[in-house]
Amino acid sequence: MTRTNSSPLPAPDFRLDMRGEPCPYPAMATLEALPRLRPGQVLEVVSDCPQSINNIPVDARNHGYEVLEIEQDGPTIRYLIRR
């Protein structure tokens, strides 16, 4: 698990389940979903694409979003991203 700070994590407002989708679709769907959130809302993204660990956090940060947590459980990777 990777956390960017030690404060309690907020509950996600929306969930994007991308399990079974090959890259680059999880990253593309994440970048399409984030602008639809209101500022401060949190998106949970679940992916089993191993390359998403290199794409989703970097893309989110490059677009000005805050990556709150990255948690891996076997092949499944869970991201919490705040708009």
Given for the second form:
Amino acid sequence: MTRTNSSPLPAPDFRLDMRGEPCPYPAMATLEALPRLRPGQVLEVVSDCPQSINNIPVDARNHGYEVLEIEQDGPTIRYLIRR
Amino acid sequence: MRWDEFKQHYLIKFWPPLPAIIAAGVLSAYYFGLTGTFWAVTGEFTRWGGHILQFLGFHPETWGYFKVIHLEGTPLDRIDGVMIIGMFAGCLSAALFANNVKLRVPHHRIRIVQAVVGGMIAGFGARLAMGCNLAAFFTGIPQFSLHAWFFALATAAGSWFGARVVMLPLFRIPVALVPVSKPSALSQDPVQAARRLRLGLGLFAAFALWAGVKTMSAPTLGLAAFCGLGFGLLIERAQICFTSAFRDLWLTGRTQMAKAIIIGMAVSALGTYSYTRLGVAPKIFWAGPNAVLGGVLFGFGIVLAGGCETGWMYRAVEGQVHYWWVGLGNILGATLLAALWDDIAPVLAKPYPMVNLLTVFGPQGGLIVTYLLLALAMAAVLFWERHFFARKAQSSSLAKEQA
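Output the structure of the form predicted in complex with the partner chain; the preceding block shows the form predicted on its own.
Every component of the complex follows; first up is the chain already shown.
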């Protein structure tokens, strides 16, 4: 498991399960879902597309969201992103 | 550094793309010096299609295209062939290190359709232009061949169309945004992870040993196999994706991969330049409509398919079934182009010159022109990034005013 920080993390409010979907769909769905959250709410994105490591966190930051955690667990990657 | 730390940092955690692409640029320059050819994959995939046709009783060796790219021997006798086997070994070891091999089956039939159709269009376009993201872009531009610049610009345009198409409702599978109160439990099996890591290390060592033995009897083939192992390791561990470099400029305004590739080519170009000064002949192809048309088709196809030739290689061994279909499509499309080449080439390729920038502008001039063009490409990417986010900020403030 790989954590980007070790401070206690807020629980997610919503989940987007993108397992089985290839690029660019996980990143696009993430960018479409985030505006539907209220400011401060947290989205959990679960993806088994390894390529998402180079797009979901970068896109989320570029589009003004805060990436709280990236957890790489074998073939599955979980992203916690705050609006 | 302790083994656990090394394992976590280098074998499990993904590598950042920029240093990995620079390393691929350096390695591809060495590869050119060691083998006299550039890092390329689609030509060899086309030969595989040729072998399949031979097996079925056809005689593709009499076709003009196979006279250009040659069809002698088996993959084990060819530089490209052993290099690609090395890439597969490198990709598979790299995926096994991180327990990242998993059968990922597409959930929807439309994904298989887009994989095969996109793969075919990309395979056809790449071979029409005499190269893919490698030979006509990442390793073609550092060969100072004008056709690679035509191809790169056309690929950017084709990928723009592709990005429009893949976002059509037809290709969008609805995903529910589910309210939750706690994180989902991730649980990889630690026993499986440890076993896969050992398997990956074993495969890596076994291939390196084979390549080492081969180097003693056939130095060029053995060293090409080593380079392939390195390329495979780099593209999987860093998830280097040429498709996303083009596509995501248009979709999300992300420029990270595009910038990294431009820097990688700038590093590579100086290396290949030095070898050409020492007398190694660069690989130059027709700078004609074939490169432009091929680039547009290729750019569209890779975005529809979700990956290019190098992209499907590592994704296929990670168990992403979608990319098995892309690979099949690529080989079909490339073989189709080979079958039609004798009708197409006299119109679209052969009447046009093979332009070597080092000849047109002189050696130093050609190098300078290449760096100026790379600087221009970087400036265009930076401009686009600013434009993309400025436009987005404008549209969101407009939406707020209306609300």
